[in-house]
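Presented below, as structure tokens, is a lone chain in the form predicted together with the ligand.
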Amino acid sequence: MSNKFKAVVIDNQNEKFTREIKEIDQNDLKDGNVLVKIDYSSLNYKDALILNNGGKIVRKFPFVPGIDFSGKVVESEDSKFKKDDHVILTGFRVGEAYFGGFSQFAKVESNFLIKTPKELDNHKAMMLGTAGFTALLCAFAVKAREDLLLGEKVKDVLVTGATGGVGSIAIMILSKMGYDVHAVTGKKDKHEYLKNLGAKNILDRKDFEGESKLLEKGIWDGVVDTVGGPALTKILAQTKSTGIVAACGNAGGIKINTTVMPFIIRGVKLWGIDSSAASIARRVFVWNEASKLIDFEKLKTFTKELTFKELLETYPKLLKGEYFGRAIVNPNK
């Protein structure tokens, strides 16, 4: 291979922040066992807010970013992986410590990788990213009520940020589950795109802010909660007896201001997701479950292909809760 190639750089010199794209040397990259050749990397919430400022999660500059990617591997110092092996990475620092994804190459630990499962491929996994890994997390949490918990079954489960990648996917996940699901969204004109996913109620993000009581009726078995804040607070709530809240994301805060009520007297479960730990039995375990639960047709109808520009040209839409569905990067085109 040359050892140049292309990558996204973000820098911060004399507090001047910037993103550009770059040539950068195969030597640049530092850490790892296991050098890749990247097929695909996406954009999730935490790369739009390193992109815009490093996030306070990039604390080393220059830097590329990139919390996930899939591709082949090149060259390996660990006999776990031979070249042309097909590899997913998300999460374990890589993108906000470790050199990223959004580059033609990377260089990782080898105990930060696992094969792609066989009835997947680099192009699905991306699409999935790191926000489908996390919904596929959610909703395995919210199914534990009934198989782990072996509490009453599932019914009536709700799903925020539901237009958000994360959001869409645990949608289109917890409907083939055999849920019902109900998505909350601040997008008018994204009511059919949420019911083809497989919402079969859509409620108002507004119904959600303010003030909420000590407990509200209960009406949620399940619920997977990507936007946080006031939001959680009233979630929690709302949710019925013993049932499980997934919290993974913060796009609505990062306070909740609860009581011990739902727990203590309805056994409320609240399910603290953070998919960039998770062990490699639990990943090799989801991943291999995804070609059961994800219609990869409809997933794509709802999927972007971005270059590295058209990247730094979407990511502030991000940021603003602007975008809608998953935003897959090539590196090569």
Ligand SMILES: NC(=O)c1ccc[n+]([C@@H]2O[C@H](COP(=O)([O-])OP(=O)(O)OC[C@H]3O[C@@H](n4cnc5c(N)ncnc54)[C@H](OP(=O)(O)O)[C@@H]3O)[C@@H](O)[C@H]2O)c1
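And the form predicted alone, for comparison with the form predicted together with the ligand?
All you get below is the one chain by itself.
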């Protein structure tokens, strides 16, 4: 086997940022104890930021981005993984601090990997990718109201940023769990798409703008908030007693102007979702639940497979809000 392979390489020399498809050597892979031949990666918003200019995230150059991947083990120094095992990686700062998934090979720490569940395959795993994994974590956080906290049964769940990757998949999962999903979007042409995913009701994002009272009428048993910012203030005020708000995004801003009232009067839980640092045990549980909760035929209808060249053409559209659906990256095309 040749030690040369293709990868997307970003660089920043003399304040000139570049991104190119290059041939690199396996000796350039200096991290970790497991070598993986990558089958698929996916394009996430964080990837787009990094491909654009490093996103103030990547500190060492030249660098191979890509925050997730699925593939097969080539070599392993850890007995937990053997040659040809199918594996999934999301997070752990791979694609940020360690060479990532926009490559034909990656070398990572064994404790960053889980084995691909038998009910999935590596293609389906990256149809979900980090967005799908985050959506699953959010859905199980909402479900914790009735399971873990032994509270009232969840009925009405709000999902913001509903047409995005996390939002779309969250709607599918929450609907499958039996909840009434209320999707928030500013895109009027996507109402039928959201209903097809399982949304019972579509709300305009303008409904969540403006000043909020300390507490408003309690409407939501649970919330998956992919947006953050000022709307989250109103959402917290509208969450029912013992409701759970799973927050996983900040495209709408990083600040909220709230009070302690929702938390101490209603016992609302603001549950931060950090998919990058989720424990291995939680990853194994969530990925093994995926096949029960995801309609992959439906997911396939809004998933596009990209080559490296198409990846470099597509990421600017994602940053501008012009790309719709999931994008998986095939490094071997």
